[in-house]
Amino acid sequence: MKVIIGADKDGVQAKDELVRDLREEGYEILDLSKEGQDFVDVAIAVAKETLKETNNGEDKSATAPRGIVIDRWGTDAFMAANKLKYVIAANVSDEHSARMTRRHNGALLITLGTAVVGPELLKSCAKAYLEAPFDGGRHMVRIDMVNKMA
C-alpha cells in the first residue's frame, strides 16, 4: 500500500521516524515535506495527491493509498484539508478512532499532532489507520451524503 506523508517543521522528526518504520514494514512512502512548509500547505498537498490517486476518494479497496499529515496538534492541518472536496480527514489522537474513521469513515486521510500523542502512539494510530479496512455498506451512505454538501 502507498501511504502519501506530510509533515511540517514540528512534525518531521515524526514523521521520519514512522516513515523508516513503515518502509521496514513494506509500506510505499511518498513523502510531500518540504522545509519551511505550512501546516496548511503540507495538509492540501497530501489530500490533493491522495485525491489524484484514489480517484476523488472513491477507492476505498485496501490497497488504495492514504494520506498522513503530522504537525505539532493535528486539528489545524485537519481542519485545512477537510475544505477540499471529496477529502474525509479526521484528526486522530488514539488507535481506536484511527481504526474506526477509517472503517466507518473511509477517511482518506489522517492527522496527528506531536504535542498530543509521543511518538509510539503515534506510530500505532497510524498503522490501526493503515490496517483497518473500509466497512462500506451503510456507511458509503454517509460519506455520499457528506460529499454532496461539498
Second form
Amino acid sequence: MKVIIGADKDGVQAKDELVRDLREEGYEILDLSKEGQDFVDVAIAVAKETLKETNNGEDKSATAPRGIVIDRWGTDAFMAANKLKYVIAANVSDEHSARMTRRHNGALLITLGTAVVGPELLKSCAKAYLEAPFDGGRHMVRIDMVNKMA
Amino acid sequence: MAKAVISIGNDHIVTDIKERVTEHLKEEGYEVIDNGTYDKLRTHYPIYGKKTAERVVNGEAKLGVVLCGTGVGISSSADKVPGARVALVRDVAEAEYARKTLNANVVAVGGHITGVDLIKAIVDKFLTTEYEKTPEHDALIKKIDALEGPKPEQTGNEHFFDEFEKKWEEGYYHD
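Alongside the form predicted alone that was just displayed, please also present the structure of the form predicted together with its partner chain.
After this comes the whole thing, all chains and molecules, with the earlier chain placed first.
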C-alpha cells in the first residue's frame, strides 16, 4: 500500500522514524514534507495527493493509498484538511480511533500531533489505521452525506 | 443570568453522553441549544454536525460541541460548514490550544473514546478559553478560512440530505 505522508517542523522527527518503520514493513512511501511548510500547507498537500490517488476518496479498497499528517497538535491539520471536498480526516491519539475511523468513516487521512502522542503510540496509531479495512455498508450513507458538503 | 449560548449535537450512539454533558453545561449556567439527535434510533451524524455548527456560525450560539463514537464523523461534517473551525480532541490541552491559537468555535469529542468526566473538563476548558489575538494567529485562521467558499445551497438548508435519507429508508444502504 502507498502511504502519502507529510510533516511540518514539529512533526519531522516523528515522521522520519515512522517512514523508516513503514518502509521496513513494505509500505510504499510518498513523503511530501518540504522545509518551511506550515501545517496548513502540509495537510493540504497530503490531502490533495491522496484524493488524486484514490479517485476523490472513492477507492476505499484494502490497497488504496492513505494519508498521514504529523504536526504539533494534529487539530490544526485536521481543521484545514476537512475543509476540502471529499476529505474525511481524523485527528487521532489512540489506536482504537485510528482503526475505527477507517472502518466506519473511510477516513482519507489521519493527523497526529507530537505534543499529544508519544513516539511509540504514534507508530501504533499509524499502523492501526493502515491495517484497518473499510466496513462500507450502512456507513456509506453518512459518507455520501459528508461528501455532498462542499 | 445565563452565560453564553452553546450549540450541541450528536448521533444516536452517544445520546446518553450528550445528555450528561448538556446537564453539566446547564448547571454551569450556560444556555444550551440541543440540535439532536434525541434518542437512540439509528440516524446519521452529518445532519447534526451541520446543524450544530451552522448555529454557531450564524450567531445563534457562541460555541459548539459535537459528539459521535470517535468524534470523527460528526466533526468532519461540522468542519465543512463555512466559518466553522472544528477541533477534534481527546484531552484538555488540545482543546485549550485550539481555542487560543485557532479560535476554534466547535469542539468535538468521541463519546466512546473519552470518559464523560474528561469530556466535561474538555468542554469546560474550551468554553472558558479566549482566543489569543496575534498577527500570527490571525494569519493562520485566514489561511484556513481561505480553503472554503460560500455554499448557498448547503447553508441553512434543512433538506440538504433528503435524497440520502430517502435512499436509506428505501433500503439502498445495507450491511
